[in-house]
Structure formats: structure tokens, C-alpha cells
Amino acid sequence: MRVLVAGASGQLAHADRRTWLGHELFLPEESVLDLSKREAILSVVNEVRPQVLINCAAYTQVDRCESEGDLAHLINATAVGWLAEACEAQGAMLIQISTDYVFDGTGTRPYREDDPTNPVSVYGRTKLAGEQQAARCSRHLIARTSWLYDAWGKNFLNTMVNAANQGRALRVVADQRGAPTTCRALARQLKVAAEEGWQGLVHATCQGETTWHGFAQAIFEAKGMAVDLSPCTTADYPTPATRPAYSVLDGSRRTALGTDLMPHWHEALLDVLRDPC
């Protein structure tokens, strides 16, 4: 397959260029395939004329949209429309990352694909309207996923090993619950799900849960790091966007459209830190 994918320079996109073997990949500089232009993205997809455009691109600076809303919806959702209208005129598929902020976080069981949405945020919120634009799309996939990280980019892996590594005492949230998702995992599943041919909306996290002190307790166990590690509570870091306080995914319904390939967020960890290149 040709498969263009937008966002090049973000951790996903990576994480595709080592897992998308066998396929003719194109990942354009961001100044080329601008998010900020339709006349870019018409053109960029009517040259490449792929068989699947994958949007790795997002605005995903949590709380710098609740103050640059206008350039967040841009990129997060008018921009995706662009995106549709491209593939809907070569016959692509689009493959349309989302996220687990489209929820309020006040549910008590992992939300299902087909759960209200009511997001309590500038970014959640651009990115449902990311999915209603995907949707335009004759053939698309929609994959909510959650906590993304790998061995490279910034990401809360390496922010707190970096940070652990200067010495730091650190105090870490522990009142927020959700699926830690690495790049290599999700990129995985995405090939497949482009090979078998899934269309629709599916939720696409790492099996299992845990806290973000949970997760940072992980990290350092697994490196054997001594660390001063603390919980703390959301309420002690107060930040301009509010951050859903459960965004566990339900991924039952990817062994209903095929093969699913999401590790335990624990052994996707383990994966990361033995091989990170």
C-alpha cells in the first residue's frame, strides 16, 4: 500500500517508519503537508495519491489550546476535514488519531465506542470535532488512544527519567486513571487494522490501567532506579485545562473487527525499555 502520513516529525509518525515495513511510506516535512493550508493538503495528497493517509498530526499541547483555541480547532479539526475531502477524492482511506480526553473522565467502568462523549476541555473537544470531520470520509478509521509515549519524543517516560536523573524529588498525580499507550504498540495495531480493512470507530490503548504515579513507579522499578517518588492529587497542581479523572478505553471491539495486537500497558513498557532505538 501507499500510505502517506501526516505529522512527520511527532513520536507516532516514528514509530510508523519502523513498523509500517513492507509497505511505500511518505512522510513529508510538516512545511510541506501544512495542516494550516487546504491548498497543501490537496496538493500533497493529489501527488502522493496514497491508499491511506494516517493523521499523526494533532495540536496536542494540552493546556496551551484552552488560550489558543482557535489554533488548536485549525489543526485538530478543520484541518482534518481538509484531510477527508483529499481522500474522499482519491478513494483513501483516513486514519484519524483521537484521543481519550473526548470524555468527561467521570465514569467508573473503561468507556465503549459507543458511550456519550462530553469533553471538559479546548483539546478534547477539537478532537471530537477531528472525528466528525474524519467521519466525512467514505473509509475511515477513527482510533481513540490514550497516554502515548515511547523511548523517543517528549513524553512522560522520558520527562521522568530526565527528571530522576537530575536527582529530583518528584511528586506525581495519582488520582487520574488511564491506559499508558506506547507509539510502537498503536503503530502496530494501525497496520494491521489498514491490512485487514477496519473502518469506523475503535478504541485503540494498551490492556489494563493504572495511575500516572503508578506508571512513573513502573518506570523506575523497571530500570531499577531508586527515586524519591510521591503521590500527589490533581487539586495540588492545579493547570488551565481540566484532565478527565477516568479515561480507562474499552478494546473489546477490536477482536470484533480483527486482529488485536494491544499488549498490557505494563509489557509495552517492558518492550520499550529493551529495545529504544
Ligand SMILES: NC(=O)c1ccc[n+]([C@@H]2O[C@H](COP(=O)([O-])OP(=O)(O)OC[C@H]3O[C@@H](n4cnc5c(N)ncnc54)[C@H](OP(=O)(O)O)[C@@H]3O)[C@@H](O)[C@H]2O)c1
Second form
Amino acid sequence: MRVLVAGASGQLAHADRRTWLGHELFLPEESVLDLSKREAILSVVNEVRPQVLINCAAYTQVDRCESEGDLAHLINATAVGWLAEACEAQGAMLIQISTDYVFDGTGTRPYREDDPTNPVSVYGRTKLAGEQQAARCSRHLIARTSWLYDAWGKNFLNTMVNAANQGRALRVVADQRGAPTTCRALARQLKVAAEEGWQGLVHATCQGETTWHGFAQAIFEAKGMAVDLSPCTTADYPTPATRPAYSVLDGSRRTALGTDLMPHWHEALLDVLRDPC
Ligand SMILES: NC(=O)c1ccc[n+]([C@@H]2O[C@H](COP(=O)([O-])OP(=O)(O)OC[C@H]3O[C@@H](n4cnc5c(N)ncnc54)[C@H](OP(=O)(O)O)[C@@H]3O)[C@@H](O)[C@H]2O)c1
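Can you give me the structure for the form predicted together with the ligand, which would complement the form predicted on its own we have just seen?
Below is the whole assembly, all chains and molecules, this chain first.
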């Protein structure tokens, strides 16, 4: 398959690199496939002529989105419309990555794909607008994921381990529930989804659920690190953007669509720690 990946320097794109071995994979640098420029998108897609385009690029700094709404909207929504336009012209399939932050977090059971959305942050609103833009391509898959991390990249796992290595006492929020998801598991799932021709909207997170505090505990336990870790509440650490208190996503549509490869989040964590590269 000819696969074009946008957002080459990000953590999910790095996992794509490992996952699509043996395929024709194109990962242009951000300066070449710059999502803020419609002409750059049309020109690269026209040149590469991909069968599948995976959009791993996004304005992902959730707090900064609150003060940089225009830029966040350009990258997370408007540019996705340009990608959809370019894919449509090539008959390519567009895989758009979306987020659990499209929900407000007041739910009490895992969110299904058809549950009403109600983002409570600029980031969530722009990503939801991005879903609508992606759906303009006749062949599209919108995969909502959550709490992404892996051995590489800027993420919760690496932040926790670095902070603990500095001997710091850590307070981590224990009142937000979600599903930590590894980039490698998501990348593998998206590859199978592309091969099996999945279409529409699907939830793609690791299975099970925990809190950020529970996730931190599991990391330190698995690494055998003795860390001064204690729980705190979201209210103890106010941030510019509001996060959903509960954003577990139901994965049953995934199972109905085809091969479900998403592991339990704890098993996925152990896999990352066992095989970090
Ligand atoms: N991280 C999470 O917890 C999480 C949760 C749910 C959903 N998601 C979604 O999953 C996808 C992948 O996220 P990730 O964690 O891999 O994010 P990431 O590591 O922040 O990667 C995003 C990439 O997009 C690039 N980018 C930003 N503006 C761009 C532009 N104008 N043109 C081209 N590239 C641009 C960024 O480059 P710079 O670094 O140079 O800005 C970065 O390399 C995103 O759609 C994100 O919204 C992430």
C-alpha cells in the first residue's frame, strides 16, 4: 500500500514508521507537508498519490489551544478539510485521529460513537470540527483515541519517569478517568483497519480504564521505582483548559467492524517497558 503520513515528527507517526514496514510509506517533514498551507497539502498528495493518508498532525497542546484558538482551528479543523479535499481527488482513504476530549466527561459509562458530543475545551471543539471536515472525504475513517503515549515522545510516561528520576515527590490527579493508549497499539490497529477497509467513526483506545494517578502507580510499580506519589484532585491544579472527568470510550463498534487488536492498557504498558525502542 502507498501510505502518506502527516505530522511526521509526532509520537504516533513514529509508531507508524515501525508498523508499516514493507509498505511504501511517505513521512514528509512538517516544512514540506505543512498543514497550515492548503497548496502544500494539495501538492504533496498529488505527488505521492497515496492510497491511504493517515493524519497524525495536530495542534495537541491542550492548554495553549485556549489562547491560540485560531491556530488550533486552522490545524485541527480547516487543514483536515484540505486533506479531505486532496484525498477525494485521489480516491484515497483519509484516516483522521480524533480524541476523547470531544465529550464533556459527565458520562457514567463508556461513551459510544453515537453519544452526543459536547467538548469543554478549545482543543476538543477544534478536533470535533476536524471530524466533520474529515467526513467530507467519501472514504474516511475517524478514530477517536485517548491518553496517547509510548516509549518515545513527549507524554505522561516520560514526564513521570523523568520527574521521579529527579527524586521529586509527585502529586497526580486521581479524579479523571480514561484509558491510556500506546501509539504502537493504535498504529497496529489503524493498519489493520486500513487493510480491512473500515469506514466511518470508531473508538480506538486500549481496553480498561484508570486515573492518571492509577496510571502513574502502574508505571512505577512495573519499573520497580520507589516514588513518593500521592493523589490530588483536578481542583488542586487548575489548568487553562478544562479536561473531561470521565472519558472512557466504548470499543464495541471496533469489534463489530473487524479485527480488534487493542490490548488492555496495563498489558500495553508492560509491552512498552519491555520493548522501548
Ligand atoms: N496525545 C494524546 O494524548 C492524544 C489523545 C487523543 C487524541 N490524540 C490525537 O492523536 C493524534 C496524534 O497525536 P500525538 O500525540 O502523536 O501528537 P504529537 O506528538 O504532538 O504530534 C503531532 C504532530 O503534529 C505536528 N504539527 C503541528 N502543526 C503542524 C503543521 N502545521 N503541519 C504539519 N504538522 C504539524 C506537530 O509538530 P510540532 O511538534 O513541530 O508542532 C507534531 O509533530 C492527534 O490528532 C491528536 O489530536 C492525541
